[in-house]
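Single chain ahead, by itself, as structure tokens, in the form predicted on its own.
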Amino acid sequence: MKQLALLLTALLATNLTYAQSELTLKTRTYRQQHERQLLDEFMGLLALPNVVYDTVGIQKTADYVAAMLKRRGIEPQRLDGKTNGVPPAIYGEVIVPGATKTVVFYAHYDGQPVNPNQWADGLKPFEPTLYSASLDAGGQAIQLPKAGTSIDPNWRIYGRSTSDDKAGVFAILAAYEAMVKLNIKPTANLKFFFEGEEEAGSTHLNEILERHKDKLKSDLWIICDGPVHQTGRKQVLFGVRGDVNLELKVFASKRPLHSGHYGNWAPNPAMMLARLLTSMKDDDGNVLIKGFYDDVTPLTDLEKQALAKIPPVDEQLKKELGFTVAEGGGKPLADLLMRPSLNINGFASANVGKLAANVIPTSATAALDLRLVLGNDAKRQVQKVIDHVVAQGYYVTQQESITDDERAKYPRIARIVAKSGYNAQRTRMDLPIAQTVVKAVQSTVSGDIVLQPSLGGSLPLYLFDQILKTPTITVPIANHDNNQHAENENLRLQNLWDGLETYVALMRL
């Protein structure tokens, strides 16, 4: 354990040149030879509708996942929990005669919710379109060239889930096809898990997890999710952080009310939130609430090593977003991401725009997100809040509606309701197993790999810990700028093509 230390340190400390591999050349002219044929099982994938809470669309979805592997000449299988009415896992297995390790591939198929409205014209979620660049470069939309046309690595396509995650699920199912065609052996067992539920908080992960326990054994979850570095560069992370989302409700007055006749008299709850909202953290983003740093696991030594090796993109990201000055008070980016944070993701009270109308308003509403990292508890963390909001003199209650008596009662009432959440996980950097994914992805590239102590982004790994006992390990693909979660999601065609060459490294571990 000793040396693997210090050959991780010794990584982590020098700036060194590597060859790609015989095997990625291998795989890079396997995809060069099929890139149409590639793009056009993806594309099928990513005209599905996906969103978590579309039952129809997800079921077909799944189906098609299923297919995918059914192609592959694994036999497909759906994974249940105990409660009906839950979108399956789809999971299938190769298992290798006299392989001694089991690893088990993780990506979702379930994408997040769509406003159509939000995207960019001529833009549609569920109708992938290939563009000649990104929308922000000026790119155009192009038609998906013949078989046999050249195919610009850069040109990106435009979808729901192109990069999150059904990037994760294709590349790791076009890897193995990739093998099986080039007649390349795995060297370890299997496994393929691709689960339904992830952007509604994998609230059913655990009884999926529990019951299949048995199926599930390996050494190792490797996990397809998330992107590469801001640097472009490959990247290995050994962690993610939690996460829980919040609604805040304040309440003022039963009936909105004419602004002129009311205004300076009748409290207005978009201020009252505001405010409220203020008292949460400072001018550099520092969380303010009571004892919302205090029960963070310090990083290792090794851990501490590798953030300081992390490329500096501040300043790259900075002029990329439009802005000049970032919260954290100077910290960078890479060491805030250790950090539990508090975000507000939306705001609202009455309308603005055209339907903006001189009221006072009944109601403002915020909706909070909690990232945690090892060491929080989600539940502990949003009790902190709550007690934050008390002791701002609100009385919180997690009721649906406000009745007459705690109206009389209390002059500042707010609801708070906390959605399901769950913890952060991190992976020891030492793990011989974890070296040795870190060796393979770094056979695909020439240059330095990244490797990071935790994502700055959430996955549910702490049940992989805590029910099956197996270390997990990220390995993303999608470019930094894919605008995941939000309108206009986007893919880099060179993200996808590295995505393939990196997963076939990686079931050759």
Given for the second form:
There are 2 protein chains.
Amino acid sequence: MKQLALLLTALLATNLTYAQSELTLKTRTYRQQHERQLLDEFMGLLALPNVVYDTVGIQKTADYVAAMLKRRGIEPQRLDGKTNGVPPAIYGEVIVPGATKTVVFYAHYDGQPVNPNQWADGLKPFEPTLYSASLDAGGQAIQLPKAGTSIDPNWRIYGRSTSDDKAGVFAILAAYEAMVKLNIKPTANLKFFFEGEEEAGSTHLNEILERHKDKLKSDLWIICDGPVHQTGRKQVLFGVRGDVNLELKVFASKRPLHSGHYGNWAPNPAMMLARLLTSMKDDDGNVLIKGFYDDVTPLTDLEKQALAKIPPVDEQLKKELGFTVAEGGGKPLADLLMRPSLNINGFASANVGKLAANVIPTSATAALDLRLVLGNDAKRQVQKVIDHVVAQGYYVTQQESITDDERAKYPRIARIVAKSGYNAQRTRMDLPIAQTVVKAVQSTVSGDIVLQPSLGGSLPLYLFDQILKTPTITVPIANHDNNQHAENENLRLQNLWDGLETYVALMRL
Amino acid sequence: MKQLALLLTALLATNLTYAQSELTLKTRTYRQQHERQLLDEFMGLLALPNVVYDTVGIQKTADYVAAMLKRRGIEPQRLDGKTNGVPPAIYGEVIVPGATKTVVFYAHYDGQPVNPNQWADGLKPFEPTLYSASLDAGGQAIQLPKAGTSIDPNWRIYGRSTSDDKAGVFAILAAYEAMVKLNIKPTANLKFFFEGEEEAGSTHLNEILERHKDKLKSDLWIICDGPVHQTGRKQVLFGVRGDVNLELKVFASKRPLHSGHYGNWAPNPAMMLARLLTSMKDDDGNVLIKGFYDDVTPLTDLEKQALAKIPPVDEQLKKELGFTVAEGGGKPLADLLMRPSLNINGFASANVGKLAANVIPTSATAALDLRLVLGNDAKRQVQKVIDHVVAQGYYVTQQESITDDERAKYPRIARIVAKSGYNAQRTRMDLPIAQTVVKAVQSTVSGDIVLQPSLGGSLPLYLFDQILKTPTITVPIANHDNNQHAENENLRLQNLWDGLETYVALMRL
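Can you swap the form predicted on its own for the form predicted in complex with another copy of the chain?
In what comes next, the whole complex appears, and the chain from above leads the way.
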């Protein structure tokens, strides 16, 4: 154990050049010969609406994923928990005679909500379209070229879930198919688990894991979700932040008021909400809510070392994103992601633009998300926010509508509704199986890969810990500038091809 | 002159009971006999989409108004300014032999934008519908009863511009028709002027007034727009506040970012805008922008007296509107409306509710309006806001898109675009013609009417002052709880009937 830790320390300290494995080169040749076929199957998957709340679309997408397993000779199984009418997980397994390890490969087939009006002209979330480059770089729509014609790996596919996370589903299944075609045997039993409710906070994943505990027995879950490092390097992530979404709504007049006849007298809910939100963070982005940082579990020495070795990307990113001053008072992005956070995801009160009218709105709503780190608890963190709002003089309710009695009694009224959310998870970097994963990913590239104690983003990995007592490691493949969760989501083709090589290597642990 | 002022002072000081005039009682009987006919014509007007930016709807509405004049034997004229393609004013005149006065009656036929999604279930902005009471009071949709059946005056019509300001157009023309039918001669030359661009800030009204100066010569403009007093009493308004609309947009990252991977590092435009807005007003609603109250012309003694006599409505209103603490630190609404104001009309950044996603938005936008009082200048007031934003460390531009150079150069970037707006106007309360108007309106009711130095709302009345050198007095008719400018706009029928009596009296000045 100590030796492994030393090995990891060495890996973290040096910048080496590595030889790419023969397996990787073989996979590459295979892919070059089958690009068009691969894309056709992927495009079919992308064309299916998969917004997590769209039950019809989700079912069709689940069926397509099941059919993908079937085409590869794997019997697809639908895994449900005890609640009916929620997206199932799609499962399949390949038992390898003599294998001593079992690995579960995880990705999710559901996607974030879409507001088609916010997508660029010509883009529709579920009509996947090839572009010659990113939109920012002036990319233009192009036709999928004829089979046999070369495909530029810098092309991008635009559409919902191109990156998050149909790319994960596809890379895993394409990797398995490549191994079959190349006649390479996996070295471990492979299990495939594709979730359908991740973007709604994996509300019923616990039920599925509980019910199918035995079936899902394994030594490791490998999670394919999220982006590679902003430098373009592959990365291995040992944990994820937790996440919980809140809606904070402030109420004022029962009916909209003319801003001339009542403005500067009637309470303005947009201003009230603005004041509430600014009371929550200082100018540097530090959260001012009492006890917000109190529960945080400190980083281990290995984690600190890993963090220190992460290539700095802040300046490159700021240039790319078009701003000069970040929150955090100059601390690096990688360090800030190790803290719990509070973000405004959206804000709405009455109308702006062409629909703007001279009114005092009746209410104002903010969508917030709290990212959680090891030590935080989702419910406890939400309670801190509620306590803060109460401390600003608000009566806080969870009810949809406010009664006249409440209106008469309380000078300031807010509604806070939290979704269930989930806690953070971190796998120890010195586990032997973690080492094996690091070596496998490293074997696919000649430069250093990046090792991160935790992803900034969130996945419900604590459940695997808690219910299955099994470690998880995340190996993402998407480009970092993929507009994940927003309009104009996209995937750079080279990232898909690199992901294929990564996942073939991970099936030979 | 001094005597008149004394008379007015007396009027302001006492609470008398008045006899309603014979003219009013005759008008009432006439109306009771023609309610269904009156409503049919009004409903036809209401069914025409008239959003000020909808050129097709505006033209159809203008044609309908012209046809209403024609039906009354008045030759309609279309008045344009020098700019083409903007809503025309519809004009007509009745020259009375021997008349020594000329009065222009003004209303506007255009309406505020609508967001049909925000209207209550079953309501469509341009399908005017009768309700048995207000929605808040549990009103239900009812069919227009057969001709001859009695119509409850507490019923309401829901639809865009029912109050603002098709009610004005209709009351004026219905009053004239009533006089014709009752064979009562007007005592002054009557001119009718119906504007079509008021809700866009009357951008081209100056051109129309300039070009048709001679035609529009008169002793007084009477403006039919806005609500009666919240006590339900009729009111005469001697002025209006000015108004100018701003859009304030704050820019952050060029593309939406995943709130897990970038939250608490990437600048959050919703938080930035919240901070900017809260820096503009204190908790009591006082505007903190430097010099905001500097230009204000003090009230005259008569105006102060009038203000002091306005029946207090604050507590009644707060109860009705469902809040307990107003802005203004306890000062009465009527007093606060004599100050310039800054209101947030709307706020938007990314999405909330079902469309909310875990992102850091790219921008945040607030719609603001500045109400202006005598002494303020629209441009100067806007400049104070811009200077304030600059003082908070922002680079302020008016350009639609932000260049990469600007993004690289300035840590905080805002766009402020102001519409043209217009200044306030106040007619001296001691003018003889003002007295005549007060007496006419008072002759229609037995209780006190309310005299207000200025409406809280805005109309471009300064133009009549500036271009035509003619005083204006506003005599509104709508119910105060009409949801003007917002969803579920409505008109209480009794207000229309009262308005008819008021305007008949005003045609006998």
